[in-house]
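A single chain comes next, written as structure tokens; it is the form predicted on its own.
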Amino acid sequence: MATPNSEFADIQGLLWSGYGSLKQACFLLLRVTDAAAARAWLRDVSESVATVEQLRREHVGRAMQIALTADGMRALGVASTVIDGFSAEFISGMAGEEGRSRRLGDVAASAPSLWRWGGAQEPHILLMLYAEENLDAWHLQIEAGLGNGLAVLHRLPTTDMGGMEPFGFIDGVSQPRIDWSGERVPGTSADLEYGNLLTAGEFLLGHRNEYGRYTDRPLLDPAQPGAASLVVAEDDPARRDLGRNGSYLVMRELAQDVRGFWRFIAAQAVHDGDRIALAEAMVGRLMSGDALAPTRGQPIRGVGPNELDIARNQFTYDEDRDGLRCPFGAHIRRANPRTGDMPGGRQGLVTRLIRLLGLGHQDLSEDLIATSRFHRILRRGREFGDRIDRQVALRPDAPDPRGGLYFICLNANIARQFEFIQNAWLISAKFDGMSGEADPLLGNREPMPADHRTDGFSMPQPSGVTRRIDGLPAFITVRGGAYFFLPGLRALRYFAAG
């Protein structure tokens, strides 16, 4: 069985790297105009497109990566049938359904209807421009050879903000890490605990998952037009993996009131101190970064050997089963709650039975918020727009900065994993049996159902008595959204072939 460091060489780059050395950004959202014309395009510049391969062995100064929705692939003229083996979600589209879009928590300001793009303006190629300097240049440089195959339809450049996002927090510094080696053994007594080193397959199509299993994906009879150059499904020898190496991204253009979320804070607390602890309660970190559970002594799997990331991210809740440090509702509690393998996932008998019975570790907890290994992402996003200080914020006089996030994940599985962390956990006014209260920060407050609040954020006390605030408008609106699918090298000169 191959393993995904033997194909580095098939692999975008974005599944390795964020590019976060490479401080400039662009993404482009074209359509296709011509279809022969757009194959021919995609034919040249596929050789320019950066892989693992190139990232682990040399300095990249730039880096192109491209991706495609079911409606670019449909553009360029690939048959019905290919695309009918993706995903339903991807086919369908971010906000194919209305029932989705609830679910997502598109509604309201954030309805699609709203949206700058996806939705009804639906993009059919996601370019993806990284450069240390003169990204300017290059990106004019590759809107000149588009020719008559693809028209621009927005261009999102991004801002480097020092590693924050737009309310000030470092962010960005807690990712599953990929078993590129094929070490991984899941389903095993060391998942009863949380971890951090993950099979491929929950990230990249055609390997096997959190559940030794392989994820459906579009695999094509030997003697179709083009399979030949694709390799042999692992899983299926009489077949080709189109889907193989390749990942399904997802990206979301979300717009951050600043001025608003610190106005919000300043009303709850009159000191900075407190306002600024008021601020770290709602995210779950502190805002240089620091988990606010303590970190634990024992070490977990996938987590260091750096030291800086033993220091953010060597914890789990189990420390604080109170929510005393880092409340129950908290926007990181949420989007991990670092659960392991109670009562889910494939134990052995005995194993099963000890915790089962509460002879060894158990936290009632854990049956409310499933396992968290099934349901990881990994992050990739830019801001954009202008930074403003916190402090500057609060000014009665200060100038709106119109910044956000372009929020980018990748997985294998956008159902299991995008969608339910953002469903389950992230706008659930119910997540961990609580009551009345979304993600303080991504919540979009409409009652759910129409007569229950989710505009409130509670803060256990040593007291025992927990502080609750109510009234949280939303500080977060989507802007703009699609669902892509980012190849492996083979698979995207197949799209290229037509």
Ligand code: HEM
The other form holds:
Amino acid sequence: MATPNSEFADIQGLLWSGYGSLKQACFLLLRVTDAAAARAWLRDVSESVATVEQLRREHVGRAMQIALTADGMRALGVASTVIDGFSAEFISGMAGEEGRSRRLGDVAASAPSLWRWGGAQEPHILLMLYAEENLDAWHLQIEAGLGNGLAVLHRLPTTDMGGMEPFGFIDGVSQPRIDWSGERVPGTSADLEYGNLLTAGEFLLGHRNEYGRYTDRPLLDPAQPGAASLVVAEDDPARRDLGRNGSYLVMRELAQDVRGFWRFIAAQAVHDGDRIALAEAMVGRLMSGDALAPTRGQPIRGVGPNELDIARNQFTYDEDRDGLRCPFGAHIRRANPRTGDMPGGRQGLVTRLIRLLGLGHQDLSEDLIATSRFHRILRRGREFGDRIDRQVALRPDAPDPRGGLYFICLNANIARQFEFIQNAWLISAKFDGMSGEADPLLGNREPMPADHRTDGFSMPQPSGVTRRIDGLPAFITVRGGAYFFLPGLRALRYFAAG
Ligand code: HEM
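Can I have the other form now, the form predicted in complex with the named molecule, not the form predicted on its own?
Following is the full complex, with the preceding chain placed first.
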């Protein structure tokens, strides 16, 4: 079903765009100190939240977005019966259970007990500010207006690195496209092909997802206070939909050891060209953003018509089944295996069909080679800290730039999308038939149970002998994180009404 224009005014703009043209950004983590005062503030600012409607209609010079944690909803006075309608992982929080931390790889130096934020104490509200210019003045004005209802827990300023992440690679190249016009009909033979166009329900609650179903969310009796202002649930007309047009926002502060990354690489290869080639093999793209896997002639649903998008994203791993161009363990091949999760000959036709139609089991621990369309995320991250280039990073006296990525992604099902990608694909030591390795950028290098090493990286060679590097150090440390809900505007007003 197409998303009507009236809905665009209800959806926060982050679903439409990462605000790439607004180069300045700052994220504020807030705690509610007085529920009534905080709700009054929320009522006021909800009028200034940028929506998809606005982005489609006009040039926007600044934008504000607001998201809440489950703890934040509680602090605002939202009834627990309402909060219980959200997903279990959202309610429990990113750092809420030891088992979840283990599955996400948040152990050792990345353990929540060592985080700067989100570990011992969850933030309540995430306020995201984006501006073309004069962000500092606007930020000060916003803080002055918080009143006595909210306190700033942390300020997370960002750095414009010109579209690159701190290791020096172009970031934000591959994104799934939301089917706003409702042309996707999941579950047909078209799904036998890899596609990049996904139903709105993969990112927005209250809409049909790639299973043709609606993700669980709080549905309220119309007689409940405030419920009458919400829209009728599409799949349950007797109830009102608090989730409609909202998305789960995952945020993680990932510190990147840029010096460590380039120094380790320099120790493996003498010539600069070989060093760059090794770093590119680890990522799966050239530093300029082009894919290592060959692009193909046939179009892919949801890629293009922009030529740069076609040049960078019109590929699957069918043309690189042996991993000779893009190693199986490269970051982008793990993060979105496209068709690489369907290696020829490993499965019968029936198994393949079951997977492609999403009918396989949903057990996260076993579903390691699931079809990628059920595990996509919209990435909206921003960089922080200083940027140094690789030549500087290699100097013995190079400063520590203390840079990294505020990894931010949007999805409708945290367990099936973000957590699955992180656990089963990125940090799994058993991905795609390999062993002894995890994501070359993200792995924490801690051995898995049963003494599986995770610090290797292998690159198949045309000669048939795989080149393997061992002893990769951890290049990334998690410093904070939380699961938020980025509500639709009607839902935001519901939270503000109390
Ligand atoms: C500091 C940490 C990270 C760095 C430096 C990093 C870097 C990159 C780079 C350079 C790309 C290729 C360009 C692009 O398509 O945007 C990429 C793609 C991607 N990354 Fe990451 N990333 C990081 C963390 C993560 C995390 C935590 C996840 C998910 C849990 C993730 C998921 C993805 C996905 C889904 C893609 C696109 C793959 C595709 O569709 O081809 N990344 N990343």
